[in-house]
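A single chain, nothing else alongside it, follows as structure tokens in the form predicted on its own.
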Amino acid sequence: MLGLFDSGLGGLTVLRRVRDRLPRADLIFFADQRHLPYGDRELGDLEALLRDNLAWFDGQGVEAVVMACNTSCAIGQTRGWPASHAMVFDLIEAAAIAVERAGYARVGIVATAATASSGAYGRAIRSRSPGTRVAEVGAPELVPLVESGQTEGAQARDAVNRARAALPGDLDAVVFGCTHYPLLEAHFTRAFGPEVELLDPAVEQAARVERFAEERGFDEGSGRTVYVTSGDAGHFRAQLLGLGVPGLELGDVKHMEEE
């Protein structure tokens, strides 16, 4: 079984990429909505949450944890990854691989405040592509908008435009430094224009996980996804239904204490 983790709904963008590549794998998706949003929390708090969440996945017996939370990856990179029985796939490292492969020279990162202030993206990208210029900006308004379903309209558009204004004008690519942000892709496309590539790290993350699953032989299963939240399970289910998550059944959405 593969585990995927985020603070909320954003990780579903990674889940979709993984499911496209591994339609028969068994997945468990954990949304730590009790502690949402992560991007505004203190570093020590985030470190404790990362440790606890990886320990929870150890209790589920997953063979790999597919990180779908950039803020937690930034903490892992800067404060050290907690011990885990599972293989942990770092989303920021996936982005650095994708930037290196594409050969971008000027890259912008739009992320949560915690991720941007950590500088984790810049370090990861420059370690693989030393000549790449990286600019990182925090956009703390965006996650609450996505979680509340406000992905369309002027408020989301203006928030993305403010992030765009904080970045240099001569970019080759912009990285979605938070898994919530692909749900605002239309606004990003209008804000940055056709000359700037939008890079979703989930694409490379899913490709890495697919190779791992095939090597370990657990790419074939029932194809079921179990959705678990630390928040209100009924509200979480309503959010999933609102997003049109396919094949969702009543028993697929649980509170973490039920697992």
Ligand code: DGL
Given for the second form:
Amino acid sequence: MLGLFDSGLGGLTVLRRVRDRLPRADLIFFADQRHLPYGDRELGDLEALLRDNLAWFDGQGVEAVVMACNTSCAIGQTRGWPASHAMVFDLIEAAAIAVERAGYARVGIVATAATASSGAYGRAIRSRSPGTRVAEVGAPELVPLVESGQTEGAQARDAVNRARAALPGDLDAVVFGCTHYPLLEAHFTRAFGPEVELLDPAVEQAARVERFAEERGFDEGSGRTVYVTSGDAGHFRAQLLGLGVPGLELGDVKHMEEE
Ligand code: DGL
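Output the form predicted together with the named molecule next; the form predicted on its own has already been displayed.
Full assembly next; the chain just shown is listed first.
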């Protein structure tokens, strides 16, 4: 079984990429909605949440944890990864691999405040692509807007425009440095225009996980996804239905204490 986690709905943008590549794998998706938004929290707090989440997955017996939260990866990178029995796939590392492969010279990162201020993206990209210029900006308004379903209004549009204005004008690509942001892709496309490529690290993340699952035989299961939240399970289910998650059944959405 493979586990994925995020603070909330953003992780679904990673889950959908993994599911596309591994239609028969058994997946467990954990949304730590009780502690949302991660991006505004103190580093020590985030470190404890990362440790607790990895320990919870150990308790579930997962073979791999597919990180679906950049903020937690930024903490793992800057403060050290907590011990885990599972193989842990780092999303920021996946982004750095994708940037290296594309050969971008100028990259912008839009991320949560915690991720942007950690500088983890810049370090990960420059260690693989030393000549690449990286500019990072935090966009703390966006996660609460996505979680409350306000993806289409002027508030989200204006916040994305502000992030664009804070980055250099001559970018080759902009990275979705938070997994909630692909749900705002239309605003990003309009704000950055056709010259700037939008890079979703989840694409590379899913490709790496597919290779691992095939090698270890975790690709052949029932194809079920169990959704677990630390918040309100009824609310989470309504959010999933609102987003149109395919094949969702009532028993698939649980509170973490039911697991
Ligand atoms: N979606 C998460 C990320 O990729 C964190 C969002 C949040 O809770 O601030 O960083």
